[in-house]
Each structure stands twice: as C-alpha cells, then as structure tokens.
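One chain comes next, on its own, written out as structure tokens in the form predicted on its own.
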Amino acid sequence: MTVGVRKENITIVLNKPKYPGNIGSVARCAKNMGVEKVMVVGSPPADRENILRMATHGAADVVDGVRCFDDLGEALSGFNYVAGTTSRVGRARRPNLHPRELAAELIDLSQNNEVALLFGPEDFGLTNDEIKYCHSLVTIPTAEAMKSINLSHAVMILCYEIFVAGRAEREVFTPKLATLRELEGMYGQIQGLLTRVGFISPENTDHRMMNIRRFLSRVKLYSREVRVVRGVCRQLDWYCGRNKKT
C-alpha cells in the first residue's frame, strides 16, 4: 500500500512564543498547507483578538483548537517522535536535517505515529536542554547575512515541504513508535542506573546524558523495546544492590 503524509499527525508546538499575533500567524500557515493542530508552551494565548486578527477567518477554527500546556515534557509527553527546529549549531546539536528530508521522512512516521514539528521562542530559540526531547533537528537554510526567519515564516517552509511530500506516495513500515513519556521514564531509570554504578558523575548528568539520548534517538524505539531496556535496568539495579550487601 502507498500513502502520503497524515498531516491530521501532526501538531505544531510553539514553546513560550513572545507575541500572540504570532500565534495567529503560525494557525493561518499551517492552515493554508493542511496542518490544522497547534499547541501554545508557556503563558495562555492574550489579545484574542490580535490574534484571530492574524489568523483570519479561514484559521479561525484552528485558533479555537488551540490547546495551551505550563511545561514543555507535559505539552510533549503523548508524542511518538518531536522535531526541532534550530538555526544554531554546536557539539550538543545532532547533524541536522533538511525541511525536506524531514518531510520525506513524515511520508512514513505520520501513519501510526503523533508528531509534533517544535518551534522556539522568536529571540532565542530551543535551549540545549529543550532539545533534549527532540528525535531530530531541522534547520531551514538561509542566506549568510540572514540566518533569522520570522517564526510563522519557518513554519510556513516546513509546513510546505511537508504539504509537497504528501502528494509523493510511497510504502510505509513504521508502526508506532514508543511516546516521549514512555521515553522519558526510560532515560531517567539509565540516568538513575548509571549515576549508581558511577558511569556518570551526579555533578555531569547532563552532558553524559545528552550522548546517551543522542545515540539511542537515532533507533526508532517501539514502547515494547523500552519497556525491555526498563527491565534490563530493573534487573541490573536489583543485581548491583544484591552484590553491594554480600
């Protein structure tokens, strides 16, 4: 069977945008690409009417269905794979992707999975330890006296790419994927693990961290196979606390 991209997968989470017309702005392009879920991290949306100002008529409903969350993990934590967008680079920022090897790669993952295309505060962007919930990053590329793009703009780019690629069908096998709260409990019971048996440094659990979730976000974990590596670090704790008494 060939299918294109489910864009009714995919949600658009802004984390602590700085301007509710912004909000407006971001619901009008995903619109108009056949995104039609966005998600407000931070301060509940003001100036309601700024906003559907921006959004339009036709965005109205989008902006009716925005949903609103206090803490990012929370506002994540039922989706099966997050992509981050990021214009900065550095050695705790994966290789990133292209818009559109992002959108050839949601051809596949939208099927069984919710995605969510994570965009940062219009100043600043993700910080590192945002980033942390991210399976991959995008960067949009620009011109080199230009880096910064305007936030509904970005989305706009990847929104479009996205809306390109869903009139290229192919074959899917990616079945559901584990959700970020299944891998959230995961990667603090090996943070927990390895902090025992001094592995990290309880004074450096970000940076060994970080590695560890760098590495296993390039497998595509099922809830199955974290739900195995949980009891392999069960396991290990009981084992290592068995050995510590004798």
Given for the second form:
Number of protein chains: 2
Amino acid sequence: MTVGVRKENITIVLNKPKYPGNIGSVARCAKNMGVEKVMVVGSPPADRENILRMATHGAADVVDGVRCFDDLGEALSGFNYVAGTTSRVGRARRPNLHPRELAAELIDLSQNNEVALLFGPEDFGLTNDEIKYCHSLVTIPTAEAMKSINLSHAVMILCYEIFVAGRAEREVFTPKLATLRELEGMYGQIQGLLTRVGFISPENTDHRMMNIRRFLSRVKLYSREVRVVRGVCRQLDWYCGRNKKT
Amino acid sequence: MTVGVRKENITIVLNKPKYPGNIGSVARCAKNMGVEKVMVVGSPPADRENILRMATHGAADVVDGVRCFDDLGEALSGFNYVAGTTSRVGRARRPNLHPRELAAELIDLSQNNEVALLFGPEDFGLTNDEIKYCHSLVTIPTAEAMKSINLSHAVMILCYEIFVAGRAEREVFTPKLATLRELEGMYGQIQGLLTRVGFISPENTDHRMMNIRRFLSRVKLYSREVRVVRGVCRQLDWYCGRNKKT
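Same protein, the form predicted together with a further copy of the same chain this time rather than the form predicted on its own?
Below is the whole assembly, all chains and molecules, this chain first.
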C-alpha cells in the first residue's frame, strides 16, 4: 500500500489574480489532479462567464466553491502550512524547494494539517511582504530563455506533483502545526515586545521581523510551542513593565 | 554529471487543434521547459493575434517557427520516435506509459533521434488510425472526477517531466531508429505482400495491420532492420510472383 498527499486538505490560494479566465483554468487543472478547494484574495472575480468557460462544465463546482477574501492574512489564518510559489531565488530569500520536494514533504504534512499553495499575481508574483506567511517557498524549474510561467500552468505542475507523490505505507507521526492565526498572534506579540525593548525601531521593523519569521517558519511550530513562546513574551513584557515602573 | 533529455530533438506535434489560443499557450509552456519546436497539422492556424497573445512576447519566436502540415503522416515522416498522448486506456490499445516513464525513456532515445510528442484535438484526442504512428502511448494520470485536461496543460506536464528528467552520466549506446518514412514504406510493402497472399482481405486490413504495427513499433526498429524486413518482403513477393506464373 502507498500513502499519498491528502488532497482534501490542500487549497489553492490565488493572491490578486488579474485575469478571470485564469481562475477558471486553475479550477479545471486543480480538479484534474484531485484538488477541489480554491481561494481568491483581492477584488471578487468579475466576468463569471469567462471563468466558467475556462473551467469547463466539469469544474463548475470548484468555481462555485471558490472562497473570496479581501486580505491575504485573513485568507491564510486557518491554515497550518503555507507553501508559496516564486520564480525569484536568492537575495533575502530562503533556498527554495523543487515541486517534487514539496510534494514529498506534503505526503506526511497533509495528513492532518490544512495546507495552502499560494500563488501571486500573473505579472509580479508574491512580494516579500506576502512571502512572510510562507513556511516554504517552491520554485518551478524553467529554461533560462523563458522563465515566466502562466499562472494556471504553474498550478498544474504543483498539483500534478502532489497527485503523483506517494510513499510506501509506514507508521508516521504527523504533527499538527500551529495555524496562521496562532502564528500571526505570536509574531504580533514578539514585535510588540521587541519594539518595547528597543531591538526593533520603526526604521528596521520589517527587516528584523522578517529575520525572525524566517527562522520560526523553518521550524514549523506546533500550537503548543506557539503558546510557550507567547507565554515567554508575556512574562518578559510583564517584567519589562515592572522594571520600568521602579 | 547528469545527462538529461536532449530538448533540441523534441518537437510538439499538435494534430488538428481547434482553438488558436491553445497553440500560443503550448508555445509558451514548451519554451518554459526548453522545447522550442512546434508543428501543427490541419488547417493553418488563423487568428494569429490570439496565438501571440497567449504565447506572450517571450515565446513569439516559437510561434514564428511553427511548421504546418496538411497530413499527419507527412508531418511525422522525419521522426525516429513518436509518443502519443491519450486519456483512453485499454481496448485494442497497449499499456500506456506514465509521463515520468516516458521522460526517463527519452533521456537515451533523444540523444540521437528526433522525437515527436503527439497531441490530438481538444475534444476527442487521437483516433485509433492516428495512434498507429506511435511507438508508445502516454497517459497523464488524473482524478476520476475530472479526466479532461486542457491541451496546453497536458503539453506542460510532458514538457516539465522531460525538463526535469536526468540520470547519472554513463556510457550508453543510443541507437538510431528508423524514421517514420522508412517505417511507413515498410508497412506499405508488408500490407501489399500480405494482401497478395490472402492473409489480409479488404474486410480485415485495418485490424490485421494494426496488430502488425503494434508488434513492430514496440520493437523500435533501426533503419538497418527496416531494410532487412523490406528485403525479405521483396524476396517473398518475387517468389510469389514467380510461383503464380508457373
């Protein structure tokens, strides 16, 4: 027996897609590969006719089930694991996963975690500010001569790798990760504390917080651990407050 | 060092595509994965504007280089190996390859053979009559709920698998296979001979020839072997003619 990715725990999250047709194409190819949940962040998709045309009759139900959000953080708040897709490598960014590596990782992770596959807009992809939500980044390899992949084709490659990934069955401990909501609460608390103690100033907030996020997201924190970190922060905060008074 | 598929020897062949936009999408995703040759069989693509829009500026050169043919046999005649894509499995058809198996096979084959990846029209795919040209058939795995894959997404999956396929370098004998032109000449000669001797009658020509084709295409004949087969046929034909006369 083999175990595959638990596809009902996978959601495609499209951040501010520009072309409605792409939403339909994404719905179709996600459903081809057994992924039936799609979220859209940004202005609600107009031109429903075009969306349905690209989805074809077969994926109309996926289109009907699309959930829309104004804010990316809000859209992601219920997920335990977020993988972002980016063509840009390097700079302040982490080493990126190959789609096949991501799929292999998701076999265990998806068993009891809600996973978001996050895609940026067609023209510029995810910004550094959006990437902060991601536990991992994945880059689809391309030829040098043509690096820009159509949004729905990028979705197809990730969903295809997820569909075909599998490993021999064995006993595995698949931990329940903290949700984005828990993580963002923790980051907010850390930021407040570190600002208070002067480690973070308004000029370097993003830079310092990005370093902290990068470290903590690589760790893949459990809910329990988030509570521990928050407890520590609360304690420190209380202590700083007390010392200030004296 | 690793050896990959030699992508300059790979050509995407679209048999009678219905939607011009798909030709552009195919050009783009093929180029994403380093495949820059596309052929179109059927009426020459109209609506060049739509094709170029889907190809984007980056793949305009692939669109400019598209070669058009009236006839599928003519389009394929210069190839040494043809892999056809089909979603239908079974019946008189052979066991199909997974895209990853095809890519692995092409690592060696593509080193000195011209390879065609053949795709049928969007609605019905390749017919049995068109499949006769194929050395192998490949089926992209899908979820049961939605088996119909968009043409350009199917191309993307095959090209992606070809792009990422590789193996450790080692000495390999990569034979030069017979071209389709050589094979079709041979099949014509076999058919003539077998009709003459009554093995084939007008009522069962297709069925009998399909069985012969299926067997010989699995063998992957070299040019040299095609010449041997044709020599045997010629000799038999001559002998039959002589015996008839006496």
